[in-house]
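First, one chain by itself: the form predicted on its own, in structure tokens.
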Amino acid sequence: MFKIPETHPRYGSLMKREKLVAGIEAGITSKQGLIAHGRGEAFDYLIGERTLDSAMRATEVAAALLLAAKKPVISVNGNVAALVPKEIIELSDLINAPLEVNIFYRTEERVRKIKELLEKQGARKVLGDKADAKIPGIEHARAKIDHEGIYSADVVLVPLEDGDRCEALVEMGKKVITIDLNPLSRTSRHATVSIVDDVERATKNLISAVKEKKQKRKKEGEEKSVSAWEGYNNKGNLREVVKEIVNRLKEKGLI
């Protein structure tokens, strides 16, 4: 990995690039992985880099709802494995749900390395190379999925989503949560919660979010059936997401 200077302005941003490169040399990121990556980033300039309110109450909504899910899971594609395998295996184990590879350039050879890379950072069930079940409606390698996962799934955690298939496992009954830049995309409009915000930030906000709602419930005795969800507003939120990227321009001058 290129050596960069953490007072570099740009290391953060920088990181994630030398991470998918690094990717791509290990066979689990994909080439077309950088170009969304790219799109995603050019976002993140708009909103400032940093954690919106607006995400963060998508972050705190989200939680609840993997807390409440019967059967939750984890998607993880070749983007999500190269920059937080450890973040998503820590989530993994606080929600007691299993990861589930799904990738749309799909080779049995990268899906079984994402699994073994995802195993060596400790996850404990990782599913996806067996892939015996199909999402109705979706033609392309992300249909395919695991029939102990994701297919069964009542509550989906897709960071760095299609949107075809997040409109296709909502078609299915399912509650999907993504992690996706883009206000405007299929993905975050199509989503049951949709969390605007770059995938490392999310993820980390997401583990704390769980851990206190977890400590909270042991000490409150809180019911796991609690609706996770009631009165939130998902296109409502997104709405607010665009406010405030509309005001943070009209505070630079920039319109």
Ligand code: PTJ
The other form holds:
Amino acid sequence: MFKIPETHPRYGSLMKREKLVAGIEAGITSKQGLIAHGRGEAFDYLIGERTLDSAMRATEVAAALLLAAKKPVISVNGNVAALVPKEIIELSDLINAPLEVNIFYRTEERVRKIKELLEKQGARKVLGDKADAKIPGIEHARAKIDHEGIYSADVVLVPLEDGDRCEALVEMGKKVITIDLNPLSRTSRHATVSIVDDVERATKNLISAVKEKKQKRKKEGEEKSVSAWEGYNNKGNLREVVKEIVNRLKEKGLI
Ligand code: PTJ
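After the form predicted on its own, can we look at the form predicted together with the named molecule?
After this comes the whole thing, all chains and molecules, with the earlier chain placed first.
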């Protein structure tokens, strides 16, 4: 990795780039993943590189949804594996969900390498190499899923997603949680709960929210409840995201 001094004002952002470059060198991340990350960075600039209140609300709802799920699954692609392997493993343990490698630029070698990386870092169950089922109506490689995993899941967390697959998963009757910095993307618009935040910040916040809710449940003996997310208005929350961005630009005198 290129040495970035910790005093650099953009240290955090530059380190994410380094992790992705290392991911490419390790055969985990696709080259196209860099371009996708660049698009994310542009939105993160507009957002102010922090978690918006609206994103935090979506994260709380997502945590409740994951805890209420009968069969949750976390989908992992090349960018997620490079940026947040530890966080995604911790989350999978907390909600008792398997990880499933599911990539757009699919090669069996990259699937194997991502699976090996996750297992080496402590993941207990990593699916995705069987690919013995398909998402109906999707022509590209991300249609390939495991019967035991995404195919039979009721709630799927899909960070950095493709819009058409998100739509197809919802069509299959699943609740879909996405993490995508672009509030205008088809993914964000079609998901059940869209977290418009950077994947590092969002997974850390999700872990804290899940831990808090589990503790509360233990203390208060709260039943697995659907009420926290039932009737959640995703499009309404996305409008709040855009409003927060516009307000921030106004406050800075930029518009
Ligand atoms: O590993 P693969 O083969 O599955 O490929 C992964 C990518 C991300 C290349 C692939 O899924 C892809 O092309 O995705 P898209 O359609 O470009 O969508 C990626 C979305 O993620 C975009 O809307 C970006 O704004 C968003 N994004 C990029 N970096 C981040 C992000 N969202 C949150 N955190 C980020 N760090």
